[in-house]
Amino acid sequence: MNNFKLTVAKDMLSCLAEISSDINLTVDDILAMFEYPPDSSLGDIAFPCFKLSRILRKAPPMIAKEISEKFKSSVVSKVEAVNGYLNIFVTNEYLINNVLYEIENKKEKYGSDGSGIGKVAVFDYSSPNVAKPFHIGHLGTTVIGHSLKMLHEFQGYDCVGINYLGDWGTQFGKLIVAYDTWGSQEKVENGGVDELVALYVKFHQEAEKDEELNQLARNEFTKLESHDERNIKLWKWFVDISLKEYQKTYKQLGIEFDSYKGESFYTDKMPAQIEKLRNSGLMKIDDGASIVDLSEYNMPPCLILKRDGSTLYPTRDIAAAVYRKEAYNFDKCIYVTSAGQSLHFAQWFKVVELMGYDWYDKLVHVPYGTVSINGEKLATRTGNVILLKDLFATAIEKVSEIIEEKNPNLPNKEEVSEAVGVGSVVFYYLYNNRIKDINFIMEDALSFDGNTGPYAQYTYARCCGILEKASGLNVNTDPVITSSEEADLLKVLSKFNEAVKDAIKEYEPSVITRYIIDVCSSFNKFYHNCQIVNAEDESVRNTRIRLTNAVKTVLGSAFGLICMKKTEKI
C-alpha cells in the first residue's frame, strides 16, 4: 500500500491548498497521518482530520465532507466522510496494475525497495557457550538474529552473520577440573557434548560441597590465558566437540554463519583497547579492579578487569566493536540477546561512545524475553534444559506421525517432516513480539489450525496444488476483479513492503509472521468463496490462477525471511 498511499498523500496536498492557503502540510505529514481502519468496509485507508480543526477553525466532519467533496485521484473509486474520518477506497485497476502485475514482474523481490543497497550490517546471534548445550534458551537469539539477517538482506544490505562463539573465561577453568577429576577422553569422545555437559554440572554440584574447586577453575583459566600448552590443546578439543554438535542443529534451521570468530580471537586485541581506556583517563582502580565510573549516567561501573588482571565480557565486546568496524565498515552492528543483558550493553556502549568512537552510535542491542517449557525456566548448572535438537526431533516425529495418518503416500515424508516439525517450533516463537516471555506448548505449536507454522505451510503447499492443477493453462488473459475476496487478496499482498520496512525498524520478526498469518487467512477465505480452477468463465478463472501464484510467491519470500521452509505437499 505504500505507492497507493504516496499516491494518495500527493493528491490530498493538492485537494487541501485548494481549500485552504493557511494548511501547511508536506507529503511526508500526510503519510504520517494516514490509518488502516479497522473494519474494510471503512476503507482502505483513513484521513483524520482533527489536526486540521484548529487550522480551519471548523468541526472534524464538516472538514472530512468539504474534502470529500473536493478530493480527486486517479488510484480512489471512491471516499466517505465518517465521524471526522475521510475514508479512502483504491480502485481495483489499481490492484491489477500496481500489485498483481509487479509480484509477477519481481516475483521473489517483491516487497524490497532496495534500501539497504550500499550499507553494511552486521549481526551478532546465536553465540552459544562451548562446552554447554544448544537448548530452547538458544533459539531466541538465533532464529530472531537470523531472521533479522534475512529482512536486511531482503532490503539490499550487505549483511555479516557472526556467531560469536563463547569459547573463552572461567567455565573452561570449571570444564579442565571436571574432566581431570572425573573424565576421560574416551568418555567424551564416545559422549560428544552431553559428556562435557555431564562434567561441567558434577563440577556446580561439588563446588557447592567443596569451595576450593572454584578456586582451581580459576587458577586452570589464568593458565589458560597464559597459553599453557596443555589446556591449549584440552580447549581446542572441546571447542571442536561442540561445533560440531551445532552444525547440526543450524542445518536443521537453513542457518550458515560468515564468522565462527569467538571470544578467544579478541584475546590479544584487549590490550590496545585497555590501553586507550588508561590513556584517556576513563579507567579507574576500585577495589584492585579497573573500571569505568558509569555513575554519571545511572549505571553501575562497567568493569574492565579483575583484581587478578583478568580480562571480562565487556573488555572482549568492547575489542571485538573495534575490529569488526574496522573489518566490515558497518553501518549497523547487531546483538541479539537475552534481555537480561541490557545494562550489560548500555554499559559497555556507553564505554565506547566515552572513548571516543564516532561509531557508538552503530552498536544496537536486540533484547528478547526468556523461555520455558510448560511453566519450567531452564539452568544449564543444574542440567534442567531442553536442548534444541530433543525439541526438533520431538516436533519431527509428532509431525511424522500426523502426516502417516492424513497422507501416508506422501513423497519425501522425513524431509516434510523436518521442514514442518521444525518450522512449527521456529514460528510458534517468533509469532509474539521478542520480548515477552515465552511458555513454549508442542501441542499448540504443531496444530494445523491457528496462528501456526503448520498453517501457515499448508497453506503455502494448498497454492502449489492449485497451480500443479492449472498447470498447462494459458492464463495470459486480461485480469478482472470480480469479487471482494479478490480485492482484499490483493489488499494484503501489497503490504508486504511495509511489513518488511516495520519488522526492521522495530527489529521485530514477529511483524512478518502475524503479516504470513494475515496472508494465509485471506487467502483461504479467497479459497473456501470463490472458483478457482473449475471458474467457469475463461477470465476469471486465469485472474485467480495468478492470485493463487501471487499468494505462493509473496508466502514463499515471508518464510525465507523467518527461517521456515517451504513445503509444496504436506
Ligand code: ARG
Contents of the next structure:
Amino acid sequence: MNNFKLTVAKDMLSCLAEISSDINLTVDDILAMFEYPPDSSLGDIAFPCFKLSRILRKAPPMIAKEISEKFKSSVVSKVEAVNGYLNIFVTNEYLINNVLYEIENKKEKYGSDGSGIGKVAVFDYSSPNVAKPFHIGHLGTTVIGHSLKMLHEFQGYDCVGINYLGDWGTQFGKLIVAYDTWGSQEKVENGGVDELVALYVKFHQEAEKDEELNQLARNEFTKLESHDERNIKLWKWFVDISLKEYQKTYKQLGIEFDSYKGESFYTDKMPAQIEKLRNSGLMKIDDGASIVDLSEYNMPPCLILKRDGSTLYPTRDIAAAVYRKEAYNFDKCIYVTSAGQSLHFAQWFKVVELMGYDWYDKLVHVPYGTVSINGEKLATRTGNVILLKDLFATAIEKVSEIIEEKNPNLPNKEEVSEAVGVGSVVFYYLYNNRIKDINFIMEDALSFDGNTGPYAQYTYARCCGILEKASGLNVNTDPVITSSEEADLLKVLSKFNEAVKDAIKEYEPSVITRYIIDVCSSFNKFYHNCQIVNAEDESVRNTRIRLTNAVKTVLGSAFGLICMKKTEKI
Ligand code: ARG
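Provide the structure of the form predicted together with arginine, given the form predicted alone shown above.
Whole complex next, starting from this chain.
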C-alpha cells in the first residue's frame, strides 16, 4: 500500500490546495494522517478531517464531503465521506499493475525497498554458555536474533551474525575439576554436551558440601588464563564438543553464523580499554574494585575490574564493541538477550558514550521476556531445565505421528516433520510480542487450525498443490479481478513492505508472524469461495492461478524472515 498511499497523498495535496490556500500540509503530513479503516468494506485507507477543521473553521463531516466531491485520482475507484473521514478505495487496475505484476517481476525480492543497501548491521545473538545447558531461555535470542538479521538482510543491509559464545570464565575451572574428579574421556566423547552439563551440575552439588572445590576450580581457571598447556587443550575440547552440538540445532533452524568469536577472543582486547578508562579519569576505585560511577544517570556503577583485578562481563562487552566497530564499521550493532540483562546493556552503553566513542548511539539492545513451559519456569544450575534440542525433538516427533496417521505416503517424511515441528515452535514463540513473558503449550503450537506455524506451512503447501495442478497451463492472459476475495488478497499482499519496515523499526519479528497469518486467512478465504484451477472462464482461472503463485512467493519470503522452513507438501 506504500505507493498507493504516496500517490493518493500527492493527489490529496492538489485537492486541498483547490479547497483553501490556508492549508499548509506537506505530502509527508498527509501520509502520516492516513489510517487503515477497521474493515476493508469501509475503504482501503481513510483520511481523517479533524485536524483540518480548525484551519478551515468547518465541521469535519462537511470538509470530508467537500473533499469527496472534488477529489480525483487515477488510482482511486471511489471515495466516501463518513463521520468526518474520507474513505478511499483503490482501483482493481492498481492492484493488478502495482501488486500482482510487481510480485511477479520482483519475485523473492518483492517487499524489500532496499533501504539497507550500503549499511552494515551486526547481530550478537544466541551466544550460549559452553558447559551450561542450551535451554529454552535461549530460544528467544536465537530466533529473534536471526529473524532480525534476515529482516535487515532482506532490506539490503550487509549483515554480520555473531555468536558471542560464553567460552571463557570460571566455569571452565569448575569443569576441569569435575572432569578430573568424576569424568572420563570416554564418557565425554559419548555423552557430549549433556555429559559436560552433568559434570558442571555435579560440581555445584558437591561444592555445596565441600567449599574447597571452589578454590580448586579457581586455581584451574588461573592456570587456564596463563595458558597452561593441558588446560588449554581441555578447554578447546569442551568448546568444540559444545559447538558441534549447537550446530545441530542451528541447522534445524537454518541458521549460520558469520563469526563465532566468543568471550575468550576478547581477553587481550580488554587492557587497552581499561587503560583508556583509567586515563580518562572515568574509573574509580570502590572498595578495591574498579568501577565507573553512573549515579548521575540513575544507574548503579558499572563494574570494570574485581578486587583481584579480574575482568567482568561489561569489560568484555566494551572491548568487543570497540573491536567490532573497527572490524565491521557498523551502522547498527544489535544485541538480543533476555530482559534480565537490560541494565547491564544500559550501563556499558553509557560507559562507551562517556569514553567518547561517537558511535555509542549505534548500539541497540533488544530484550525479550521469559519462557515457561506448561507454567513451569526454568531453573539453571540445578540441571532442571528444558533443553532447546529436546523441545524441538518433541515437536518433531509429534508432527511425525500426525503425518503417519494422516498422510503416511508423504515423500520426505522426515524432512517435513523437522520443518513443521521446528517451525511450529518458532512460529508460536515469535507470534508473541517479544517483551511479553510466554507460556509455551506444545499442543497449541502444533495445532493445524489456529494462528500457528503448521497452519501457515499448510497454506503454503496448499498453494504449491494448486500450482502443481496448474502446471503446463498458459496463464498469460490479461488478469481480471472479479471478486472481493481476489481484491482483498492483493491488498494484503501489498502490505508486505510495511510489515517488514515495522518489524525492523520495532525490532519485532511478531509483526511478520502476524502478517503471515493475515495472508493465510485471506488466501484461505479466497480458496474456499473461489474456484481456481476449475474456474470456467479462462482469464478468471489464469488470474487466480497467478494470485496463488503470488501468495506462494510472499509467504516463502516471509517464512525465511522468521527462521521457518517451507515445505511443498505436508
Ligand atoms: N552468553 C550470555 C548468556 O547466555 C549472553 C551474551 C549476550 N551478548 C553479549 N554481548 N553480552 O547470558
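Keep in mind the model is a prediction, meaning the values are calculated, not measured. Residue numbers count along the first chain shown, from 1. For clarity, a rigid core is taken as the largest C-alpha set superposing within 1.5 Å between two forms.
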property: Rigid core fit then Ile103 CA moved by 2 Å or more between these two forms; result: no
property: Rigid-core frame, C-alpha of Val177, shift of 2 angstroms or more between these two forms; result: yes
property: C-alpha of Gln252 off by 2 Å or more between these two forms on rigid core; result: no
